[in-house]
Every structure is written in structure tokens, then in C-alpha cells.
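Heads up, the chain below is alone and in the form predicted on its own; it's given as C-alpha cells.
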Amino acid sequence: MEKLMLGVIGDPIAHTLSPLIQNAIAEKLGIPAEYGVYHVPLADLPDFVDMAKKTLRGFNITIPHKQNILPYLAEIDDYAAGCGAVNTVRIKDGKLHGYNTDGDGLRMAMAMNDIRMENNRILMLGAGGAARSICRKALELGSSVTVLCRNPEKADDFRTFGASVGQMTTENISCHAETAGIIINATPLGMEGIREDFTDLSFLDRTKAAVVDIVYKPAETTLLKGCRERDLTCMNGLGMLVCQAVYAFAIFSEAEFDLEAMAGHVMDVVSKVIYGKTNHKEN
């Protein structure tokens, strides 16, 4: 069997867990693969694309290239085009085909934790790249989405999608939390290495929503600790990280396998490495 040549690009990239995840999937499936990590500053993106066309079957993309890669694509699927961002590229016959697996990744991770993205009322905090993908997927699945962010004027795309947008204030969070079925933190608040964190969790006292924090390190953020103290269903971002990667590997390899079972296996592998324990169901 021909070796599957894959990789991930970003700037910075040293922190990436993609090799651990993708190699775990390949090993479980018995598919020979080699997964490289490529530090690619924006100025070097054209040279990387030329190299990738000749040597790789596909690659994952992280910050800041999810939009930068768009001009190099021969084809982009409808969902990724709607998001305006690509995190997965498959190379076929020397041409780049773009996909975005973030939305499906979070949907599957939530389902594995008994949280349904479909037909729900979602309050999303933050309006970054991941939020765009999540918002589109939730709307596609029949949910309503309210996005609260620091700079609502920069969130016009969310209004175009069909979401409501407002200022991320304590008062607004509390107001919308009362009626939300799911609250998603798509900000970096509470992330390891980030000084800023939630300072007021009183909105959790006014909700029965399931809470999803897309931060995965630390395993329990200040937000999730507050949820557990109030017996709210909650999960961290490890599931999204792994599930979007499982979808990506299926695109790269064109192999057929049980995506959810694979995600459970890989979450165990990754949890042992970054948390020192096996725990693929976070709530």
C-alpha cells in the first residue's frame, strides 16, 4: 500500500497536536502514513503549495492560513465556501480541493456527549474563525444562533448567515443564557497561556443550558469548573479537535470507517498524552 503523505501548516505551528491525532488514526486503520509539520509564514505559502502538489496527498491548516489558502484552491466545497475558511485540503491530480471540518467535528463531539446541535437555541460567545464554522453548521441543522462578541461591527458575516449579533457584556450573556439550550465559548478566554479569563460566571446561575468550551487545554477551564459546581452538562474542546481531524483523515484517505468509534479511540490516545488520563467523554 502506498504511503499516505500528509501534513499541517500554520504560523506558529510548534504547538500542534495534529501529528499525534492523524498518526493514531492511520495506525488504527493500518494505513501507512507520514505526517509532517510545516511552519509556513505567509510569504512562503506559494512555495509550500508548489511543493505540496508534488509530494502530498493532503494537509491540515491552522492559523493564519484558513483564508490565505483560498486563492490556491481549484475547488472548494459549498460548506467551506460559505464559511469563507478551509482547514482541510485534499490534493488530487495536482489540484487543491478545500474543505472545512470544524462544524461537523463539533457536532459529532457534542453528540458523543449527549448534546444535540440540531434544532436548538445556541448562544455563542466569540466571533473568530472557529465560531464562523460552528455558526453555519448550527444554522444548517435548524438551530437559532445568537453571537455575542466584543466588536459586533466586525461580525457582519454572522448576520449574513442568519444569526443574531450583539455586544458581549455580562448583562447580554445573562439575558440570552436564560433561554439558550446550548452555550458555546468560542473565545480564547481561559486557555492555557492566555491571561484573560471569565471574571463573572453569574450567568450560569440563570441557565439550564449545556455548555461547550472549545478550549481543550487546560482540561477544565474556569468556565467548566463553574458549570460542574452548578451541575450543568458541559464539555471541553478536545472532542472538537479530534472529531474534525477524523473527518479530515476520511477526506485525505477516502477510506470508509466508523467515524465516531475512531474519534473515541483517538480521544483516549490524546487524553493520555496531554492530560495523563483516559477520558474521552468530558461531561
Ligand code: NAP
The other form holds:
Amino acid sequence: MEKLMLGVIGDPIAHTLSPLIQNAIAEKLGIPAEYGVYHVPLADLPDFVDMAKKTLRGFNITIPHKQNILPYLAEIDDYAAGCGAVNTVRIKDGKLHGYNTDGDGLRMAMAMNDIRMENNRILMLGAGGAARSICRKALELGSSVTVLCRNPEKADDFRTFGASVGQMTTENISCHAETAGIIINATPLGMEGIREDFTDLSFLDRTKAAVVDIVYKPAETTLLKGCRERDLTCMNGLGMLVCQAVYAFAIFSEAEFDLEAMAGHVMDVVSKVIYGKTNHKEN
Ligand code: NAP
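Switch over from the form predicted on its own to the form predicted in complex with the named molecule, please.
Below: every chain and molecule of the assembly, starting with the one above.
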């Protein structure tokens, strides 16, 4: 079988979990693969693309190149075009085809926790790149989305998609949390290495929503600890990280396999490495 030549690009890129995840999938499927980590400053992107066209079957993309790659694509799928960002590139006949697997990744991770992104009422905190991909997917699936962020004037495109946008204040969060079916934190609040965190979790006392924190390190953020103490259904961002990667591998390899079963396997592998334990469901 021909070796699948893959990789990931970003700047910085040193701490990426992509090789661990993609190699775990390839190994489980018995597909020979080589996965490279490419530190690509913006000025080197044209040279990387030339090299990739000649040698790679595809690559994952992380910050800051999810938008920078757009001019190099021969084709982009509708959802990725709507997000204005690509995290997965498949190379066919020397041409780059762009995809974005974040929305489907989170949808699958949520479904694995019995939380439905479809036809729900979603309160989204944050209006960055991840929020944009999730918001578009949720709207596509018939949900309504209210986005609360600290600079609503920067979130006009969310209104264009069909989301409501407001200021992220304690009062607004509480008010929207009361009627939300799902609350998604798409800010870095509570993330390891970031000083800022949620300081007022009183909104959790006024909601029955399932809470999704897309931060995955630490395994239990302040927000998720608050949910656990109140018996609210909740999950961290590891599932999104793994499921978007499983979708990406399916695109690269064109192999048919059970995506959810694979995601469960890979979550165990990654949990062991980053949390030191395998039972991710308890995180
Ligand atoms: P981003 O594009 O930089 O967006 C971050 C958003 O959070 C922006 O709306 C930003 O507001 C807001 N924000 C930052 N600090 C804040 C604070 N102190 N209070 C309120 N809002 C704040 O980042 P991203 O790529 O969307 O990522 C967001 C988070 O999700 C990160 O923690 C990232 O690690 C995580 N993530 C996880 C996955 C996964 O697979 N699990 C995937 C992608 C991202 P401004 O625009 O006003 O700065």
C-alpha cells in the first residue's frame, strides 16, 4: 500500500497534537503514513505549497494559516468558504482542495455526549475563528445562535450568517442562559497558560442547558467544574479536537471507517498523553 504523506502547518507549531492523533488513526486502520510537522512563517507559505503539491496527499492547518491558505486553493467546499477558513487540505492532481472540519467535529463530539447541535437554542460565548465555524454549522443544522462577545462591533459577519450578537456581560449571559439548550464557551477563558477566567458563574444557577467548553486543557476548566457542581451536562473540547481530526483523516485517505468508534479510540490515546488517564468521559 502506498504511504500516505501528510503533515500540519502553523506558526507556532511546536505543541501540536496533530501527529499523535493522525498517527493513531493511521495505525488503527493499518494504513502506512508519514506525518510531518512544518513550521511555516507566512513568507514561506508559497514554498511550502509548492513542496506539498509534489510530495503530500494532504495537510492540516492551524493558526495563523487557516485564512492565509485561501488564495492557493483550486477548490473550497461550501461550508469552509462560508467560514472563510480552512483547516484541512487534500491534494489531488497537484491541486489544493480546502475543507473545514471544525463544525462537523464538534457536532460529532457533542452527539457522542448525547448533546444535539441540531434544532437547538445555542448561546455562544466568543466570536473568534472557532466560534464562527461552530456558529455556521449550528445554523446550517437548524439551531438558533446568540453570540455574546466583548467586542460586538467586530462580529458583524455573525449577524450576516443569521446569528444574534450582543455584549458579553454577566447580565446578558444570565438572561440568555435561562432559555438556552446549549451554552458553548468559544473564548480562551479558563485555558491553561491564560490568566483570564470566568469570575462569575451565577448564570449556571439559572440554566438547564448542556455546557460545552471547547477548551481542552485543563480537562476540567473553572466553567466545567461549576457545571459538575450543579449537575449540568457538560463536556470539554478534547472531543472537538479529536473528531475534527478524524474527519480530516477520512478526507485525506478516502478510507471508509466508523468515525465515532475511531474518535473514541483516539480520545483514549490523547487523554493518556495530555491528562495521564484514558477515561475521557469523566473529564
Ligand atoms: P480567536 O479567534 O482568537 O477568538 C477568541 C475569542 O475569544 C474572541 O472572540 C476574543 O475576543 C474572545 N476572548 C479572548 N479573551 C477573552 C476574554 N478575556 N474575555 C472575553 N472574551 C475573550 O480564538 P479561536 O481560535 O476561536 O479559539 C478560541 C478558544 O477555543 C481557544 O481557547 C482555543 O484553544 C479553543 N479551540 C479549541 C478547539 C478544539 O478543537 N477543541 C478548536 C479551536 C479553538 P476579541 O475578538 O475581542 O479578542
